[in-house]
Amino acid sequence: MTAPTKPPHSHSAAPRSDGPLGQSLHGAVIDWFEENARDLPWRRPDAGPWGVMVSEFMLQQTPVSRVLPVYEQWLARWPRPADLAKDTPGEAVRAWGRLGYPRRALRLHGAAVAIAERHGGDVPTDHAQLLALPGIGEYTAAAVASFAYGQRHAVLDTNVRRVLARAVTGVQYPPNATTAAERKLARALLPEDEHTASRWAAASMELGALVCTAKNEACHRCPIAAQCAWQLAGKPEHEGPPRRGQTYAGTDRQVRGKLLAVLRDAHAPVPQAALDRVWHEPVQRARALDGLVADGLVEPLPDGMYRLPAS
């Protein structure tokens, strides 16, 4: 099998942050960000590191418009990690509402407990300590260190990966999972100055969210369109595996959501019969309920009763 050819305008050697490409990207994108950044509550100075961390958990696979009201309610109820740590995991799941992927609520609660126990209730500033918190992976640790503390880290979410894939590599979409080559490229492009690096992280992410979008990209509004490798190559179509959107209707995810909604709305244990009413197919319903129990999102009680986790 022949090796795939590189896009005609891709930059074959990893660009340097202090090279002409890196400097031109940084300046143009950061200048654009200063003029066009959305006014989001977790970007304001009063959000603090805890507000940044909460937003990063909530924004994973969830659009800003759905996160905003839940974020505001969450911070009003639990303004510090210690406040959340004192409450039960079930209350975190209840407050998560319909954001989806509710295991994130359990992980955020676990992180709050660890922050209260290990760090005196303050979100740690050290990247390694952030990474050691339960539920925090490579992306979230880098994002909190960068956005909350202005540190120099490569922050690679889907939006940033898409910007780099198009602007530097010359392809329409990044791989399905983050690769070592993407991490190497992101580190190579990272500005040396801490403040500039943290602004670049936020600015490149915003560019991917607002302009360099997955569909209907607005190249005419892009501050780096003139040097974008994908644009210069004629915007070639994606050549990898087909990119399929996630289905929801009829899936176990939908059934799990319906079961959790019953438990969230109840402030006392719920009988099996009440859960049976939310989905007609008994095998799928039982599988979904078993999955919720296994994930720690639902606690079974004697006599066929269920509740959100109390501990």
Given for the second form:
Amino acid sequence: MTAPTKPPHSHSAAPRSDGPLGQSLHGAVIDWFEENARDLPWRRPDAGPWGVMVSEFMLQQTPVSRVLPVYEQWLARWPRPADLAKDTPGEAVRAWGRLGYPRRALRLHGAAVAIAERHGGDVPTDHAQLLALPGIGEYTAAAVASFAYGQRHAVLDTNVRRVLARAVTGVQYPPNATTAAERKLARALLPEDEHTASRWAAASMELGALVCTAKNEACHRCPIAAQCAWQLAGKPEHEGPPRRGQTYAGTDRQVRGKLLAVLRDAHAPVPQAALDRVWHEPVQRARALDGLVADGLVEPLPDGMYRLPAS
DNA sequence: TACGCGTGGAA
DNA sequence: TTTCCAAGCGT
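Okay, that was the form predicted alone. Show me the form predicted in complex with the DNA next.
Let us now look at the entire complex, which starts with that chain.
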């Protein structure tokens, strides 16, 4: 990546009516962001709302470094929602490659169809309309509204949750699932001014991604270390039950991944025997394939062959 | 609310 | 090698 983006406006002129705690954080974090923000393609002015939306789908649980090349290919191939809507869901799944969670590709295709049919081909600006699209939940609706349209929303992703847990609550990690208390805190900290609020959303997220990381946090580079409740408390370690880990080897997910990889790489329908080769245990193999069909990721043909969905 | 859902890189 | 983690969503 090249030089960081420099937004044209400064936060300092914006009026604020939020509390003193927020005021002491916003300026420092936004200033830090203006100096240290990564130059990511979906942050460039020419990315547009569709580019922002595509990036948000891809970034759901997938690191930036792996999203970058697929994002570029995707936008080059389908520069507008209507372009994707005209193609098959199977092509979306194929182009998704190995980003993981391929149901996201299906949902992004479904969202493009809905945008073409219901919104005149333009990504909706309204939070509720965004939320109604497949694959868009609370976080993504707020992120698109904020990043693409500059609106004022609490954008509460895993990075922001961790920053608030440490800086405000004084604990090492947020709860496993987002709580009402976290939402309330995020709303309370949201700058009153719309432009400042959208900058704060991006800046606090970037701070969590680059400095206030889950492991090996870089407090010496943190613009709010002096005010951080966790730092001031001596950085106590997480107490309580271990945070939920993800097992993978031997699960249906692994089998599904192997099955779908065969179909992604094949550009013609595949016989059952080719799928049988990916996993030795027939019961689990059948269950995984049934699940893929049920999810709409695989289409069984009348002749016993399988392919990615053509419709 | 808790769980299922992919993948690969880093420690 | 194993474990943990990465801009969540839908049920």
